[in-house]
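Next up: a single chain in structure tokens, the form predicted on its own.
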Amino acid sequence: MTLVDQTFAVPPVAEDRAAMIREYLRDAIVDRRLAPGTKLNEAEVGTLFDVSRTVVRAALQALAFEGLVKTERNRGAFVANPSPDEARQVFASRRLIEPGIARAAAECVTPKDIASFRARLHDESRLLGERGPSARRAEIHASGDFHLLLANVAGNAILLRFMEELVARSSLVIALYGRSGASSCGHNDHANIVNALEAGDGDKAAQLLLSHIDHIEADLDLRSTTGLALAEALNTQD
């Protein structure tokens, strides 16, 4: 079944279709199938998904709010192309927010939460043994999911929404500039953070998280990249 075929299963409600298109475009951007700077033509996207330009525009506006798409007057929408300064700002923001999230999570983490973290770590270990573009993209997603789970455990819905945006932006930066994506070093960092959470040591978890963010940023080489054409990117399955 092709991507366009799949759209017919979506309920014919504009908001639902806009959300679905947002998710497809978001994945293609974060997965680096759509390169930074790629123009997201409303008519072309509408044709691919069999929806109106109004629905496409709503999806693009949602992505612009996340910082994954930039709109330019009289030119249209483009995949965001984060500069080195913007990349640094993303990680500076994470350094300000995530230690507090770690401390809050350590105060209320449950055995069930720890089991969920361990399951994430198991998935990361499996992905580290795989090779190829799809495996690398999956590693980046798995790493981001770990941080979103941490924010969810902390129990602050506002911070969780902030983290959803920061993780999305981080994934774009890592996919664009990272030398190795989600590295084994990052996986070990995650395991150490979980151990600190399980011990109820919020300060240690916060410090480990800061070191982890340092490791991620140190892996950036700030080189440019290229991606696929819009139609090809949105129909790529791996």
Second form
There are 2 protein chains.
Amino acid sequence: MTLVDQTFAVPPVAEDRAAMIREYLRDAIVDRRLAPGTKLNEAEVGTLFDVSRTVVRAALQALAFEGLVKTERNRGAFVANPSPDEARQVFASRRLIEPGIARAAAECVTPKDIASFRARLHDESRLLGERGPSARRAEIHASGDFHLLLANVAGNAILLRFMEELVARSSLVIALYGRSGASSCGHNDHANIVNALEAGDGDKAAQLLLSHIDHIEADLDLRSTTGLALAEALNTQD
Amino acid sequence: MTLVDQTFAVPPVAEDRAAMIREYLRDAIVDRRLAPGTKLNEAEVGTLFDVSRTVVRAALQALAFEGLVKTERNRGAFVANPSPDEARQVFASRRLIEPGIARAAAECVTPKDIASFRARLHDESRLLGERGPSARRAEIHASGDFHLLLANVAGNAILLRFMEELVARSSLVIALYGRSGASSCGHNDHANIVNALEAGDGDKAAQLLLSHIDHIEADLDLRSTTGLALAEALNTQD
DNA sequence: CCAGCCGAAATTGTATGCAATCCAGGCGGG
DNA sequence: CCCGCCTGGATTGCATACAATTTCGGCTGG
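Given the form predicted on its own above, produce the structure of the same protein in the form predicted together with another copy of the chain.
First the chain shown before, then all remaining chains and molecules of the complex.
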């Protein structure tokens, strides 16, 4: 498992190593470097980060709360492997929450925020042009960051945390059920949303966001597993 | 539907003691037996439940994720003491999420669900008539359970978890900023919502829920702390 | 050849020990 | 008399040791 391929030459803060490991693992999961179902051995992760299992367990527990890993008693932690039903719930939740966030963001967006959005859009464009798995990962990441930036602008820390969880889980779902290898988020959709925000049209931004989510979900292949319980059971192993 | 199990006389399962402690502490916080700001000493809690600090720490970390306790590095865990701004965010989140939940619930509510609601309403009525702090606590609890039952009926596990967090934090907020000693939730509001659900009128249920939330928040005294930073700082101590 | 059992190795769950940090109270200087 | 420093106790952060459980290999019997 190639967890540490980046350099931690200067750990930004030596404080709270558990949080650092948590974020590192989360990035790896969201970027799909760690496939759903992958076992996260406590001792192994501890060795990689040079900490004791105590710290690793704290990080894994945190990720379990976010729904990114699933822990089974006496069996350990695994990168989450959401079922089609869970996938639908993730997107249903986003459809419920994100339009409201867009309306709130439209109310309090500043020119500086708009500039941040544009910078993000620029990154997305650049990454869309590049090739290779690394660019693809960065693109997925940037795409999610757009939605997080939106929640950040809205100014509600609780909703921001909910969105962090939903965006991360969406990435897992797309990794599992994405039909096309295409971008997880249409770049044009994002640009249109920013335009609506800049115009202060919260309702339009909300509507665009809603159809954007529909667009993402439409690219998934969430066939019912009814009657396929055995196959599903086999798939959800590892 | 196992929303909250109140009897801890006989722990149903000895498995996962951390989860048991977590739920016990959460009940105590939501019922306001543990005041906001109370320090939760690891060793003390451990002695109380006859477990090691390891298990207590896991429970406290879980509660910290729910926003019910706040941990400060090298200082320990404290029952959360939400600021007026956090309080507003809690209710803003509920206003955003709960109407959608009501619509979803109206779509898939069953007669059995309605019966559960009615039973809950009956409990609330009974508790409203009783006196004493114990009845008051039970009433607060039942009031929150109504909203959780609604989320449960809606059938989205993710939103249910979000609502669990929001309802619990609402209880903290009401404990801190509630103006009247009156019921935290108007009982009639709940009854009207159930009627709308039974009629399959999701929009009406959503609208009733929205005004219900407004009603709850209107009873709070969330004066701005701008210019009162010092007093606020003093208050948020313990 | 295969199913089922059994024991060793691996892995997780929990308790405990130790170092680091924080807090309270006393003491000395101003 | 008040302010700042310092030291002792208490508490948390982390590592490690041990117990409980699972997993996986081989072995035996059919």
